[in-house]
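Only one chain comes next, encoded as structure tokens, the form predicted on its own.
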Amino acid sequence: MANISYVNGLYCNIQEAKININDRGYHFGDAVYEVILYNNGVFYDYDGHIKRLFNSLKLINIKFHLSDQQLKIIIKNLFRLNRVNFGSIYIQVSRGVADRNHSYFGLKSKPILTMIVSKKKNNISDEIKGVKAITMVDNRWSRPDIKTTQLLPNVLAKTYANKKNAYEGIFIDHEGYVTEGSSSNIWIINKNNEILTREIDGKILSGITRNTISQFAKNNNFKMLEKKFTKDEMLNSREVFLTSASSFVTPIIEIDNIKIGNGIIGKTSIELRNLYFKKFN
């Protein structure tokens, strides 16, 4: 177990760590964040994750003090600290302390940065299990490009799939098109082989995973589209498969009782997760 954090400039001990109760992200959720997996050394999607970090900081007004070369630091002490060889490292930055008020508007408070290490146990292998899915409506607020910590929609939507002995919860917007998992992106490979994921329309989070993963269907002869599709679709591809950082490239087999392919895992999810594999390791 981790025991090390990091908390407002300070290494403690994870049972020492304080956050000021009038926190906005405790009161508002005021917060974004980033979760980065690291092997022995290595950290998956490093650059693309702190970008994405430092973006969300600029589309919430936050301006931050630290450079990512300072994070680095902080990022590879933590893992030293704490003896973590394969594990991942949670990094969020709060607007800071303040009297509760909704606005923020001229408000002097100094952004707060807090990491907490997870050791995990190494899950990176050629044995590959697809999982099951459900559906539901999209209820979420209109703006899940930003990487915030205000994720109760996607909480209960986790939860619920879990209870349905499903793994994860798709979201369908209310036109019928699929957005994205509750915590993961959603590609298909439909009747023509075509990979198809949604675009980065504001109504995604832009995941590094799938970043990656998309450059390298590119790369490698695939045809991959960016575009929607619906629900009738998606139950009705040859592969479904999902990309987050903590579950790098997953088939879905089965979505609201529903077989993908025969629920048989699809080639085309083996090599994407394969290539994903093999860049990093």
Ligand code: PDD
The other form holds:
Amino acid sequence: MANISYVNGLYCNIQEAKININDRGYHFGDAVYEVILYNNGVFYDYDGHIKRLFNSLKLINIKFHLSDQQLKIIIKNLFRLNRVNFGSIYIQVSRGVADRNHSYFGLKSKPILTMIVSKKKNNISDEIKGVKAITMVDNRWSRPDIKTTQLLPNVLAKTYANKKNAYEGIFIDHEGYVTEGSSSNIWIINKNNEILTREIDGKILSGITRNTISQFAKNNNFKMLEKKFTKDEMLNSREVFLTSASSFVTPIIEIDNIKIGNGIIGKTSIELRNLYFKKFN
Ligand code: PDD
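Could the form predicted together with N-(5'-phosphopyridoxyl)-D-alanine (PDD) be shown next, to go alongside the form predicted on its own?
Following is the full complex, with the preceding chain placed first.
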């Protein structure tokens, strides 16, 4: 079990970790985060995740005091202390501690950094499982491109999906186009064998796994387009899969009780998943 966490300068047992009740992350979701996959000494897309973390901080005006080098030392220490071979790290930076007041105008708080390591139960070599998904209206705020901890709509969406025996909730915008999953980016392979994922248009998170997979697709001569697609196009496609740091490339074989393709895992999804794991081994 991964027990040692990092809280504001201290490595401590997760049971003893303490956060001030006036932390703005706790009050307002005034915080940003990242999740990075780790496998036997290798961090997947490390630089991309750290770059996005600093970009998220910039977008909500949090002046962070640590450099990427200092962050790397803490992250490596945590994996060493926890003796985890295959897992992920959750990194969160909040604006810090202050008396409760919505505005941070003029506030001189010091950002609070926390990190938690999780061990993964599954393994890369495990048999790939296709999952089910459920669609729902995208009711999130207008800046889902920033990776903040303000995730209540995503939490409700995932919970609703799980209640319906599905793995992921897929958001649909008010024009009928797919945006993304509650914690993943969504891809389809259409009848023309084109691989499609929504363009970075401010309506989705610029997923780091998404960027890597899109490079693989382009480098391996797949027909790949960054272009939005409708819910109907998705339901009528050959293959659907999702990507994220915690779910890698995961095939979706059923959406809203409708089978995708023949309800079996598609070969392109498997190929891209294998390429993803190969890159980091
Ligand atoms: N979620 N879209 C959303 C809304 C997400 O929350 C995530 C990741 C992604 C995929 O991004 P990436 O490939 O960089 O992980 C897309 C993480 C894993 C989480 O919240 O746990």
